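In the block that follows, a single chain appears as structure tokens, in the form predicted alone.
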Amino acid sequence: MLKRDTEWLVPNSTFPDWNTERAEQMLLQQHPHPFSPERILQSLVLLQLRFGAVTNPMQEWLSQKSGVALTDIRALMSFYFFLEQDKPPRYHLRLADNIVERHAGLTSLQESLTHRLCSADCRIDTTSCIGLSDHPVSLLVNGFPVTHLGPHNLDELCALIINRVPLQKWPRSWFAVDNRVHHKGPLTSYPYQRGKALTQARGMTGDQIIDRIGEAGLRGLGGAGFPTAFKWHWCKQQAEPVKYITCNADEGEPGTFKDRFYLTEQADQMIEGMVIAALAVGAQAGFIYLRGEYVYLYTHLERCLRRWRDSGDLGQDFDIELHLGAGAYICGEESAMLESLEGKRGIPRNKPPFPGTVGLFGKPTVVNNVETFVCATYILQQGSAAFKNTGNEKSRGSRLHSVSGDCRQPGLYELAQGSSLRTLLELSGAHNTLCAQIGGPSGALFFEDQFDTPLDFENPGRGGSVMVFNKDRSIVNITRHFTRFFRHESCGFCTPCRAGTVALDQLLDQYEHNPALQAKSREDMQELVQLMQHSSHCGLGKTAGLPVLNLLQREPAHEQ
């Protein structure tokens, strides 16, 4: 069984010379066939973390060994936001530009580091989410969470840079993630039993495990809300002998950060719920893609997968390969998720074929996110009527929530499926809550008389992350975020999307700042939304209208 070591994958500011040999041998201690196209993708980011970035050579390097058309090559380099062919330095910083940053300080933060070290080996960059908007303002070191980042640690933090202290040595309380739970439910609270729920499902065939996640009323956790059940048994149908499992890690909404607590403290209930998946339908083999923000537990995931092959529930007649991915927000949605498994820029399929049918490697797979995945292995060891006695009729279960923004204690919530919004906001410790953000940028925006809406799927946002706004807030502001939130993760594939979102952001600026173009502003971006929603090619495009309809809709009864 191959060891993958991954003693090297951590804190580090400084990287060794590019090497071929070394570069070789480190591939290889990663998987037995780093050259074959489907492993291009990985090789890179591999070949980054290792030397900081992927230069041509390196780039030529691995085409002449892989067969890979550098062109290709070049194609994924672009495609992919964090993937890097310039020389590194010593710091690479990737501040969190989400709305709930913003709100926390983000821009003179910002300012302020740009000027103290213009001339320190250090380069600043932003992205969209790093999945830490409940330790606002965070970043990113070399792919190394820094929390709390503010004016009571900035002189530090550019002392230690200036002076090219190794980020080994910096504070390391400075790196600790909270991942506590304000709030328990079932699935974060009930004596977990590593393997218990794996000995049930071996008791039982495929088509039993599959009725037992149906009567729990188990629904996915993604977003869409798809019938798990049915999913695993749509898969298990297909007479194509092989078959895949995968789980979708890439949570790349802003202000969702509860699958980061799943992959940290319940991860061995995401693997025994893939594992229980794949007993079910037949699946040989299991892909965990994880966005690219949490790289810094691909050596406890994988310590993880270890001890699970070790006790020999994984590597016999199933296994399980961690992917990372490389900062795209669009492979979150699960098309695109299988064709960057597949060593792919993530472009969205066409449906149908859905992936239960034709999927990765054009086989049947099934594809669930973290959270579905330890339901699964609640539902095995709980019971179904664990699960399907909390939350309600079409609802069933709890969930765990993300709530950051204007609250005194934003982090992590559990409640049963159904909860009122008005709830969390109350056990988060809201005040003055002019709205809040439910579901993301492309969920729905919530006032005040719209606070006792369930949180469930029957309702728009369905819950997951809460970003919450007091009145002291600018809607227009809000979803000018938003929309350029879009503008920039679209992948540029089809024209509605990609000409869309720049079209709505520039129509909301003039809706803003030319009062006499209002109304033909408001009338122009209904009408691009609508069209956008008819036209795009994948579910990005569909939704990216979705913060301006939220703002159109409220106006002028809440000026900004």
Given for the second form:
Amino acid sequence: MLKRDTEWLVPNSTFPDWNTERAEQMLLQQHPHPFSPERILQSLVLLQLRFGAVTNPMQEWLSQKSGVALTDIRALMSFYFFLEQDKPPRYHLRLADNIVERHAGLTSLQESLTHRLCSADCRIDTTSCIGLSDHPVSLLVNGFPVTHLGPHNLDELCALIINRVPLQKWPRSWFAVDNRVHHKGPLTSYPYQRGKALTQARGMTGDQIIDRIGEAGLRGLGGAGFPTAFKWHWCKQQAEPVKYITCNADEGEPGTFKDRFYLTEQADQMIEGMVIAALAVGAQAGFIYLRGEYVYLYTHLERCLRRWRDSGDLGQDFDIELHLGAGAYICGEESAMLESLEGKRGIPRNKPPFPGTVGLFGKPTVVNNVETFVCATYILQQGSAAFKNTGNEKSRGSRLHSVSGDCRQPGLYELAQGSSLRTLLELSGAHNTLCAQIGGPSGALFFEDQFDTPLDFENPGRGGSVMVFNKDRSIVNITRHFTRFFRHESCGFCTPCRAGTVALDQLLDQYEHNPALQAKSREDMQELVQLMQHSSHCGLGKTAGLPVLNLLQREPAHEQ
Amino acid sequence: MSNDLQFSLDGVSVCFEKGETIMQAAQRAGIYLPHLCFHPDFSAHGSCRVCIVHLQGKTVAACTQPAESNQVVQSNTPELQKARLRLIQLLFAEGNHYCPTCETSGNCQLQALAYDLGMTHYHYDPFMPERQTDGSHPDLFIDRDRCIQCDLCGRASAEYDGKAIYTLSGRGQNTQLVFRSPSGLLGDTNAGADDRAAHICPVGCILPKTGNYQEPIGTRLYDHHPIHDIGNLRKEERGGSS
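Can I have the other form now, the form predicted in complex with the partner chain, not the form predicted alone?
Below is the whole assembly, all chains and molecules, this chain first.
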């Protein structure tokens, strides 16, 4: 059994010098085959975390050891933005750049930091949402989250950096992540008994487990809302004996942080759900794909997994490996996640075949979101009826919502499926509200006349997040921000997304700044969004134009 | 003969074999579906999206969509032709394409499709990316300005030449063609001018260094024949089609 020693995985401002011996030892502590081609991305990520960068000599060494061409290693480095080849500065500040952080003063903070720290050993840039929109302005310092940066602590932050104070000596409260649930429901308050659901499952056949999940009406909580029992059933009935369970913890949709709660507070329920799924479909191995932004939860999750191994529930017939992403939103798309788990660039696959038939390493694979596995454990422990009796006809159960933006109490709220947006806005103390973005940029923008819309699987925005905007906010700004986000995160595989996101950004600029061309840019944008929706390879491209569409629907063309 | 294995394409009944895609079946039936990244000899990629067709309310890529019995597929509709035109215009806008000085002009599939779809202008503002050329190879020249990221060279190199020299790197609009050598230069690979990969490019990104500009304008592949008549031909492939 591997020791998986990650004591070094803590906020650091100095990195040890790299040498092959030290690198090999560290990689071997994490995995018995760190140089196998499918493990190469994980080895790059671990080298990055341990030594602060993957420099050219390190890439060459890894290429030699693994037999993976240097060009392919460089291709990974160029795809995953958290992999850096330049020698690291003492402090690398990555400010979370979601629209919520912009509204909380990100731009002026960044300018101020850049100005005041221009001669410090420090690099300042931005990154897409890091899952902390309820703690604005948040940032990653050498990979670890610092929350609530603002004018009140800016001086102190600059002083710490200028005086080269080690990260370990920074105020601990700065790294605090608040996972309080402001409105609890069954999932966040039931008396979970570790292993009880699993014991239940052990006394059942695979089909019985799947029936139980089906009776509860559980649907995937990652955004697509696909019936979980059907997914499991499909995977189970494949003749291929090797099967996998994968947990999508790549919570990248801006404004979404509900999985952060589960990964921190209910990791056991998630792991138990994965073991139950493995029993149901007959899988031998499982993987958790944890987004790189959540690396601070890595050690915690490893410890949880170890406890399950110690109790004998993991490691015999079924074991789970923890994988890290490295700054690529697209890897939240299930087939891109599988590619990434195989150690490749996260390019979504052609479907069909779907993962249930041909998934990880070509084998039948269940892909579910963190919250879905948590719900599976709930259902097995509390019974299908307990889950089914909450929610509405087509959307059973309850779920956690991530609320951020212009409200008194941003954070986590558990509500029955089908609760109205208005309820959530009231609970969170939103006031003077102009609109709310449901389900992140790829979801939908709801205005006051739509606030009674139920939040469930039958309405747009199923990802479990609400970003609130008050009447001082500009819809054009919000739209531009989301459009740039998609441009930045497009994987570059297909024409309509790779080139379309850029063209859309240009057209939006023209729409905003060139009144003479407004009617034309409007028409062009409408057509381009439709093209992207219909012809893109995956969900990213299909939804990348939705913010623009929302804008145009809200701003009717001026009468000529 | 069983009639089970057939579907309707623009009202014409097309037979297919189990496992075939809509594109493969259409090609065997002699029906041209516009495309760039597809080639019958290599695995499908599905990236250019020019071969999109309507399939019972959905828009799918014909090159990756499995053919199924009784499907109703539409391809040659004004709406789809317009969408294809826009995709071609996006490809023109995102690269740096100067047809009048390009050796491939007249033999270029991107240009041929542009003519075929009635393209008269870019429609989108050109992105004007900065892309590197590579002249390191003794016999081949790489002009990334013209690359459309179709990965045909990558597939030909891996699946036919058995060399796996060409591949794509980067992300989003920074996606680029790269070569598997420590220096990243084509000259440091074992690429050969006779490799299939060196002749598969549908545009003018991979070119021989000698013998160019000898074929007079006016006598080239698509000068007198639209691409929908003669297919996605390469210079070497006159007489056959893909």
